[in-house]
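Below, in structure tokens: the form predicted alone, a single chain.
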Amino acid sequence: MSEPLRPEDKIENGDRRAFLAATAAVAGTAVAPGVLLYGMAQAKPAEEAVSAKVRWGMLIDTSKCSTGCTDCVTACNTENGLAGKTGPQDSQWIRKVEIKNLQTGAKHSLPMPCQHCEHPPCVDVCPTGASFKRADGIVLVDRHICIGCRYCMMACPYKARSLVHEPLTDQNPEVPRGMGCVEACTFCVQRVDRDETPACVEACDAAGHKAMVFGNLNDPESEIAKTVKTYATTEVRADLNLNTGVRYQGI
């Protein structure tokens, strides 16, 4: 269910309405579709460009993930500086879920960010273009064109969204965070385009669980691409045919 708006909401995110009807003709017209949020949002420099023969995922085995474990939620925070507050309006980035199954009553504690969709209906509904996906299969929020009409969080079936309430201080300059904007798990894109692995999966690693794993699906020779291959993994709501980039092991 979508949250009401607060007044200094309604008052800044009007004039940034203003503001954005005019800027995103002008880019609409200036620029091909998509080279302008590339090079806003993605950290690797312009003249190294993401491709399409890359598509990054995340395979999670639950088997192997605790119950009460959070240690893939708080590196997450810590890299990419959330308060880690769990209320209803606070960002998550990454979070844990218990699910049962009513079949066989068996329990399941898995981590649950943002899934990383082939199809992701955050971006077919966001009106102005700040959501979007990247070749390599990232999708990501622009904060610069976002005007927290929160289109996206109603569209997410993994409730993975959510949007900045309060001014923020003590910010990851790699990860720019605003105030009356969404955001979500980005899979440490910061870290992705500097060829290392998300925050979560290094802790996760750290710890000894190895529940995670992540890697280039369309690369045969990598360790997700052979899981995936070898072994049976569960998109969450396939039912969806959304294809997301994170897969479960074991539920």
Given for the second form:
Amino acid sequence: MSEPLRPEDKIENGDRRAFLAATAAVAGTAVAPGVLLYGMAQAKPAEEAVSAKVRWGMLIDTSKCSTGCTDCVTACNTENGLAGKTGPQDSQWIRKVEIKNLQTGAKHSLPMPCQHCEHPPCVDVCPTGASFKRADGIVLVDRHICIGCRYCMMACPYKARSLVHEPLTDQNPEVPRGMGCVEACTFCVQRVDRDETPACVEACDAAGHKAMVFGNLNDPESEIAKTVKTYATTEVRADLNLNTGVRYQGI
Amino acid sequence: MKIAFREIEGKSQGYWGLLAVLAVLAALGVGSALYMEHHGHIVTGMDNQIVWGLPHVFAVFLIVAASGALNVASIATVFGKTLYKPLNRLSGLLAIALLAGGLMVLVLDLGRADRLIVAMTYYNFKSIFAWNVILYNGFFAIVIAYLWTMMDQKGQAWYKAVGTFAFVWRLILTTGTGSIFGFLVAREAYDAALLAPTFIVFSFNYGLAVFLLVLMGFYAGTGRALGDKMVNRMKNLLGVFIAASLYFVFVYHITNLYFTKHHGLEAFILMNGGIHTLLFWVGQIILGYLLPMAILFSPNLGNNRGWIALASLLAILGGLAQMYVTIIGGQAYPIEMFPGYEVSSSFYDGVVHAYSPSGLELMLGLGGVAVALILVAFAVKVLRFLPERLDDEIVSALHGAK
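Output block for the form predicted together with its partner chain, input the form predicted alone:
Now the complete complex, all chains and molecules, led by this one.
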């Protein structure tokens, strides 16, 4: 079908081939890690809705969590634009809880964020539907329809929620908050949607404790799914059958 | 014998003085709410531990009393006691007024009171709060229709049907109010189905106490005749309702005392809870139940108008104490997340939460009471809510007519 090649064409083709090969090599080097990362993180395009195929969860190993360390709390405050004050009227999205067994004297230290229940009482009681659970299990407050009735705070068995008691300044544009509305840990949803881990987990890793693991409980290959399958883990107030997204090891 | 209803004259110094005092209280209440709205809840005594404070104590009391105030009308309409029929207009009026006052406090205490329209347009039907929004609005509509059947010739054919519907509605409404707490699984003081019927019994008690006081107040103030036959029947009924309240409170605590896991909570309320223990024993039990019962059932004091008024007032104060212990006490006792462990954190885990209400909260609560009373005082001046006379002669005639 094609015309026979002329000698001068051969020379030109040879150059072109070399050029193409070089280009491909350069492009490949540049793109490959990205493609590889894309595959590892199973990222979804921004326009795609979150789906119930994913259930975000957090596993906290209290044996690795050190008493007095509050790196996760500090990181949360920085990421989400919280002042970090600890008065009775100040917001705390994650707190360090120290517990001591009254019989044995055993002490544990553990971080306590919103537990992101599968059946969240805060969502059940919210009159307007401002408290809601995303398909991927993250429990959030819609700041536009929260009327500040605080019924969710009455209903939460973990005391995970705070009311914004005073006017706010210097907010993180990615984390809208508002006076008179209720708020809580969002699992750093803005980071999770960019395929990053929550700020608290990152800080715990950076401090070398690695007490917090974040991941997709529905993905059998994820570290969190493998660990909860292998080792005994605990839900706080498991008697309530809320199937929390946050689980603990070592208590 | 036909009952004549007439507006009160409402020209006396006493009447305008009463309205002036109430108007000042209402203005202070609204002013407090505006101040809170501007500065945020930081200016109140409420915080992330005690999320519902004194405004809720007043609001829930008024809402519970509202449904109870309708009982007098229900006794006449549903249970056919014609003796009470002359009082059913005031009963309906008080129900509406108390609910309006209570809802005003509840709404103005919201973090975002400006978003009231959101509460009216977005509904999560799994929320008992959302149901209550519908139940409250429905209550207004039904009781207004009920009053129309009482006061307009054209409505009389519907009187029994609407009255029965209003009675059923008010029972559902108070079930809803009690279930605000009953459906809370998180806190030990709540999470009990018993709270719904308990709140219904409380409503009988508080509603009748308010009704008696208002009735005696207006008749004394306007010099109209109010015979002992009417008052004594109602004060006996109040005594029974107070006894029933005491019974339900007893069952609630005896149940908790039987369950070992609730011993901590019970010790807190009954023995070492400071202000909550004091308010429970002195406020709710002694002043709210035992003392008024002793007065009302006493052969001497129970026939004296002043003592009956005092007993009614005590029942109301006892009701406010009960709401304080239920609402604030229930939150002050820490949530038990780790049974068998001693717990501490920067977020006040494991400790009894302190609460000192600010003056703003008290003014908002009293503002709601004032608005309710203004509505009543104004309505009896412009419409025919009160019978001209309720002396023993007319009451006997009515009693015989049943």
